[in-house]
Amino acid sequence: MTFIQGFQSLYLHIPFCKTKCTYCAFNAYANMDTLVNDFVDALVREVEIVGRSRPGQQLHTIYFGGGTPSLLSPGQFERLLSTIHALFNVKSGSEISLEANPNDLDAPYLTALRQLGFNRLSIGMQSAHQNELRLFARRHDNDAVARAVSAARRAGFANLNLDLIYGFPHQTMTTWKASLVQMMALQPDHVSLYALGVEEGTPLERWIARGELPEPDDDLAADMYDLATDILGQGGFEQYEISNWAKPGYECRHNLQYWRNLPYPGVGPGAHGWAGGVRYSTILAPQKYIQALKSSVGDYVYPRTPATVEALEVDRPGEIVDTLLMGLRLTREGIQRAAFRERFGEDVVTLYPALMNRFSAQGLLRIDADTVRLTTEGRLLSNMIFRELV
């Protein structure tokens, strides 16, 4: 799982959905189909600006997230990928990922995506139970997931991720185990498991605040996490990040770029990026995003574009903290002490001696000559550890 020196990752945010899930706080919008064509024009324009403002950028991963990127047509993806290949140096064998809703993935669509160069799919399964999917306002059922996986394999996708959510109201250990077993039966190559976060402004948050749903049970969620760790381990999956497991060799290269705090330009409404020493975000509203790209003139300082609304020059102390917070999420790799010294000129342990010694003594960190990593117990208390490092 070594990174490729000098290569970046490109993230493209597709903000449209047919329906918005009740737990979702991402920048996503339903019932905006009429904007999609103009949005693709604007996204092409933003990719061009980022590419031309720093020629020769090398990419080893491209990731389409959302929203629901699988609402775009193969022709629209062809425009976007052609623009990327024309303006960036895309490494042969790059990981090109698409987040997708199961209902969107029929055989012709998947075959077209594969021919365009997509080689990794991330399918939002979320649960194997219809009543739980209804709680989330998901527009698929369990059979749709199975059909999508089968069609993806027939189309030639050899790298497939499935997402599940746990720790939500009315979920039990029995239903959670059944979802895990059903997911394993579909034989994914990679698994992402997310504990429900009750996000402000979502329907789930309102229902819980009004007493219509119970508060999530943190202790039950911890037990669910332990159960998943056991089941996935028995199934040949290796946990390489707090929420992610993979068969050997199928770790998500794009997300590893984030967790190693390496550069990734981000484009599209509500995208975040880290490139050129700058952390930045873009306009949220698709209409305003489209208008900003239509009216753009002149040159822009990399990685900024007309859609950039916030840009923070990150100093050395800030970059160190970011590197620690993200790197400690990597359960096997952790913080590589030699790489940290090469990057920052100091050893991570000597930078934070009191915290490192305390967390190590408490059994939350494992420190050896090569790495600093969270222990199994430390993973469950990672948010507390991260707060103290900031």
Second form
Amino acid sequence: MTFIQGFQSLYLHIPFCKTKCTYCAFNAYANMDTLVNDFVDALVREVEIVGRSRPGQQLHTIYFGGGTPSLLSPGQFERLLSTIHALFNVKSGSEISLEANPNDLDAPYLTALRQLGFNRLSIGMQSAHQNELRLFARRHDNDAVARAVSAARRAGFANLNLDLIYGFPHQTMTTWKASLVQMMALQPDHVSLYALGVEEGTPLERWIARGELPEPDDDLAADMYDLATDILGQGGFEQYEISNWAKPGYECRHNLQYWRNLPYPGVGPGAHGWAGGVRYSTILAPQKYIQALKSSVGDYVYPRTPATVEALEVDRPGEIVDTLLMGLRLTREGIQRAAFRERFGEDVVTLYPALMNRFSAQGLLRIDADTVRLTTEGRLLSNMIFRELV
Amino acid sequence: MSQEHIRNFSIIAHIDHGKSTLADRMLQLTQTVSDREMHAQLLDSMDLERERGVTIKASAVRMKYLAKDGQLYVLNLIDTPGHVDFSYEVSRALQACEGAILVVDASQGVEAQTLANLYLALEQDLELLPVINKIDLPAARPKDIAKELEDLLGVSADGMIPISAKQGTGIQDVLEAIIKQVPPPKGDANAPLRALVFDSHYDSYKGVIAYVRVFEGRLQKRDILRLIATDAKFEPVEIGVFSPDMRAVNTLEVGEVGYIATGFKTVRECRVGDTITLATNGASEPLPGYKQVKSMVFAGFYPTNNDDYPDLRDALEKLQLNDASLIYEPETSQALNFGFRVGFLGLFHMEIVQERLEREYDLDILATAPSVEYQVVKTNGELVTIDSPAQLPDESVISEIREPWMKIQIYTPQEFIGPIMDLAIKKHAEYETTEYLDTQRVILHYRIPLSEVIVDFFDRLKSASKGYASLDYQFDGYRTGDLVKLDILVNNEPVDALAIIVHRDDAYHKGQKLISKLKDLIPRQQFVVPIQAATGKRVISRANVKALRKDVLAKCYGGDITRKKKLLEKQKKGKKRMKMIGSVEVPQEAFMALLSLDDD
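Could you drop in the structure for the form predicted in complex with its partner chain? We only have the form predicted on its own so far.
Below is the whole assembly, all chains and molecules, this chain first.
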């Protein structure tokens, strides 16, 4: 285990949604509104256990993900954030992000969020077409995204991300291009484009299995990716991760923490965390999560909390693999050879001489004096590399 | 022990009809093995056998039984392998017996597969004891089954013994019947020694252990011995009996069954079917029926990972210690690098060897499609023998190609004659005759090219007969055939390991089928991969495997790398059985694709 000092990133998982999207396999639940208050109490307690275990721990990013975190009220956020501020050393200028459904983002709510210290919003746009949004069972329409973006700007949000999905059934190059163009017109600072993964247990998977929807076409998805790369590039965005683009200086610092394989405590049901040499995950079901944090009185020392279900000590080889799998996703930064040497005492290229040679000869990796990173071709074929590393 | 008190017998049964359980019960009842020592199915000691429910190698156990007549008997149970590939070994094991128990499942009845071994037993003139097993099952119909057996064997249903090997009922009746009905061995105790080798295995301390039945004379522990067929002389390390562990004795008398630790290093030096006699003043004539079994099916075995070549060689060497019918020699393939050409008795034998290499020796191997041995007459009159399509000389110097033909007997209920005849026509078989066993069952006699049998004949026969038909075969002879080599080119390079020899009439059809299969089997690579089938210079069929464009995980949910790694590991396992040919990954299935060209 390599002990890494310095700033950490706190992830809070909010598992509630008003409606569940048809592609979604995340730990998120609709129709559990009645649990929200108890849940916030439980989450506050879990944050306290983490904070008390590591007095004075510095944080530089806080990220509320979900689910739909924008279902929480400003008051609930205030409780959570004041607990965080009381127990952690939150660096000034920290990135505090919220994932949001555009329908939830009205002016008063946005103003309240700003006052609480939120400075980044990630808005789920997904598509600019009504029929595509309906396929996903998104509860917003396209206008809601435009309204939310302009309201967020007026409220003072200087860092906005928009998500789009591509490569799904019945999507065409034409509709994809229109989604991209409309998204660009909204002038986000950061863009995430996710290829649809057909996840087990989702309605989308069932529909495809029953033949009611065509299977996603990987070749078409690859063309869509190439088109997006062009359009975003022309619009002044720089790609910095396989699925992420940003205007210079607007890279998501919280996600960079993951990709650099640096520690992040994760709290809330179904959260994942990586801290103190341990990778762990927490209880999935909100009800059980609430119960676990209510009933327990024992002395928990993070990275174990009453909500922990799996905890895996990561040894040095494991940490090296994780660092490569995550780091190579960073298309611009890649693996910084000097930083890697400092962390693990070995050069990444001499550690995997045969693989590095092969992937560089195959045109998937570019290796130069300072960095190892994916080539343009390697971005969409990165699993060919990652499979050999695990 | 006098000959009068010896009984040598074996058990014939269809898979799952309870042979091993019955054997276990006999061992318990005779206290050969204590209940505590008993582990299920003692006779089938290899894991693989247990899983497949078939006995691959025979073994022999000696039991002492105090019969109801108050006398002590020695019962030798000789186990037999249960597959047509090993029919020669079965015949030698049966030759060592005077009787056979025919075990039939009380709910299933006689299955066609049992018939081949049953007929081998009748050929050896064995006394048959029909036993109806699993009478405890709710679906048991012992009366109907007995009637069925009566019709089939012409023996009275009254004498058939109902048992439940699982519950241990009726076992003593079986033992008593053996005493009463199986004749004791006959043989001249004063004649020169003649002992039949009916099986063997390799023991790392004592060398090759020959399983023997003394037919004439007497075997003593200090005798210098001679194998008649190979004319090899040796001094045994030890002689003994299996009870069931090896127990040394001073003599094996006429009629007895036991073992000789020969000190030989491989089972090939002491072949099944050979006769052992004394080195001086021994018998001059061997016991009847010896033949050297010949490999009929050949395939290339290559390590998936080239570095494993020495391990594969060592593993084959070890398997060969115990398997006289396994032959191999080094082979080099342009596509697959270094490997071995391995000869087998049949497809089943090949599967067993492949599985043992993978399981017991933890090797990932890639097997090429099986081939037969062809004789090629060149234009200069020279005759060459080849067992791999890659060895076929250039078309311009070939005058003719001869291929091995088999005589086959298909045992089937009559209702499936139609579909089986259709299959036979497709496979270029020549009809000989139909033999009626009874009102329901027939034996269809055909001659057929062996190459057609080894491809998918057995599976197709099973599906044409709803699983009822079974097959027995013998080598018939070589015949000239209109044969051509079908080359497969992957990424414009001929892949020697994918080439096959086919009948000219089938070349076009098989080429097209093969390409359309390969197109789906070869995973997409970073670039477009053309694949072609060709005879000589003529391309019969071609298709492209499209380039791979997207192989990526879009998102790591909340930094969850654990799940992502599991997914990647799973995918990696799937890739393990791929072989790089040039820069193209080709899966094992591609090499076996031609085994299922006629699926639809």
